[in-house]
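What follows is a single chain, given as C-alpha cells, in the form predicted on its own.
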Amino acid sequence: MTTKEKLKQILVEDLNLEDITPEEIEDDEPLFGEGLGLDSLDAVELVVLVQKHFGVEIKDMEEGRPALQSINTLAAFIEDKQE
C-alpha cells in the first residue's frame, strides 16, 4: 500500500468520513474547506494519527499548513521526513 492510499484509508476510516471511500479522494483534493471539508478538529486529530501511523510528527502549523494541503502535498512530507 502506497503512503497515498494508507492516507486515504486513514481519512475515511479514522476520521470517520461518511458518504466518501478512499478510491473516491483525489490526491490533489483540498483537504479543509471546500474540498473534503475538514476543520481544525480534524486537523488535530489527522496530525496525531500520522505520528502514529507514520512515526513522523509534525512540530506546528507553519509545518503543519503546507504539509495538510492535500494527499500529495502530505505524502511528500512524510516521505521527505521518513528518508
Given for the second form:
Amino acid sequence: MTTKEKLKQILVEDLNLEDITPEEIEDDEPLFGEGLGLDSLDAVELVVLVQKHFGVEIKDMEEGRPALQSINTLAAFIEDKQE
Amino acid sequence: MFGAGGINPVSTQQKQPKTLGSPLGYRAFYLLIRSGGRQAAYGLLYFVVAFYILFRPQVRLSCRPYLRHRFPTAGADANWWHSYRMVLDFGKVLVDRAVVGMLGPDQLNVTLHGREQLLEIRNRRHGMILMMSHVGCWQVAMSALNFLEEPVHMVMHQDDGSLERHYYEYAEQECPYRTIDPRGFLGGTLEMMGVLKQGMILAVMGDRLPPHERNVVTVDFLGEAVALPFSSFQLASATGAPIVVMMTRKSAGDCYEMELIREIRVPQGLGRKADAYRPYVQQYADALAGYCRDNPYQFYNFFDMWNNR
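May I ask for the structure of the form predicted in complex with its partner chain now, the form predicted on its own having been displayed?
Let us now look at the entire complex, which starts with that chain.
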C-alpha cells in the first residue's frame, strides 16, 4: 500500500468520514474547507494519526500548513521525513 | 470605560460586543486617575454605573441571564441591586486596568495561589493549557505567571482595537503573553499544538463560544445547560498537556488573587467525538460555578450563555 492509499484509508476510517470511500478521495483535493471538508478538530486528529501510523511528527505551523493541503502534499511531507 | 470584551447588550453570542461610554467619558476617568488615583475614579464610577443601571435598560438586560441563574429566587428589587453590584465591580476592574496602564504595575498587588503546583506541572514538560474565564481581571493577573519563565501564548483575536494590546502599549510594558489568532489557518490549531509540543503554555478562555464555533458540548452550569467549546480539551487529549483551571478575583481595593482551581487530566486518544469530552468540560463548568458562588459579582460574561439556539 502506498503512502497516499494508506492516508486515504486513515482519513476515512479514523476520522469517520461518511459517504465517501478511500478510492473517491482525489490526490489533489483540498483536505480542509471546500474539498473533503475537514475542520480544525480533524487537523488535530490528523497530526496525531500521522505520527501514530508513519512515525512522522508535524511540529508546528511552518511544517503543518504546507503539508496539510492535500493527500499529495501530506504524502510528500511524510515520505520526505521518512527518508 | 465600559469597553471591549465586556458588556454585550444583545442576548446571543454571535453578535459583537457593543461598547458603552464615550471618548469623553474615558478621558474623564483617565483625568481622575491621573489627578486623584484609583479612589477618585471609583468615586465617579458609582454615579456612572447608577446612571447606566437606571437609564440604560440594555445594561440590566445584559446582566439578567447570569443573575437569573446565580440568584434564582431574587425579586425585581434585588435584581436591580445585583445588576448594580455586578456592573460596578466590572467597572472597578476596568479602572484598575487603566490604573496599572497609566501608573505602573506596582499599583496593584497580585497574589498567586498554586505556585508550587504550577511549577510541578511545568517541570513535566508536556506543556499546559491554562484555562481562563471572564472573571476578575485576568490581564492583570497574567503578570503573576512570569515566574514560570515560559512564554504564555494566549488565544485571542488580534483586532486593531483590542483593548488588551492597547493596555500594554499604553503602559509601555512588555506584554506578558503572545497571541494566537483563532481566525488563522485551521483556527490556529497547528500553532496551539506547536506550543504544547514544545512544552510551553497555552492560555485559552473556556467560557465563551467563538462565533460559528461548531465544536461544542452541552454541560450544566448554574442549574441549566450551556454550550461550551471542547477544542481545548481535544488538544489536551492529543498532546498529553493538562488543563489547568485558573481564576482571578479582586479581593480588596488594590489586591487581586490568582488561584489554580483544578488540574483536569484528559486521557489521550479520545478522538474527536464531543461526548467523550463532556465529563472534562463539566469539571471546568463546575469549577466556574464554584467561583460564581464565592464571587457572585465578578463573572463578566454579559450575554446569555444559556440560550443554546
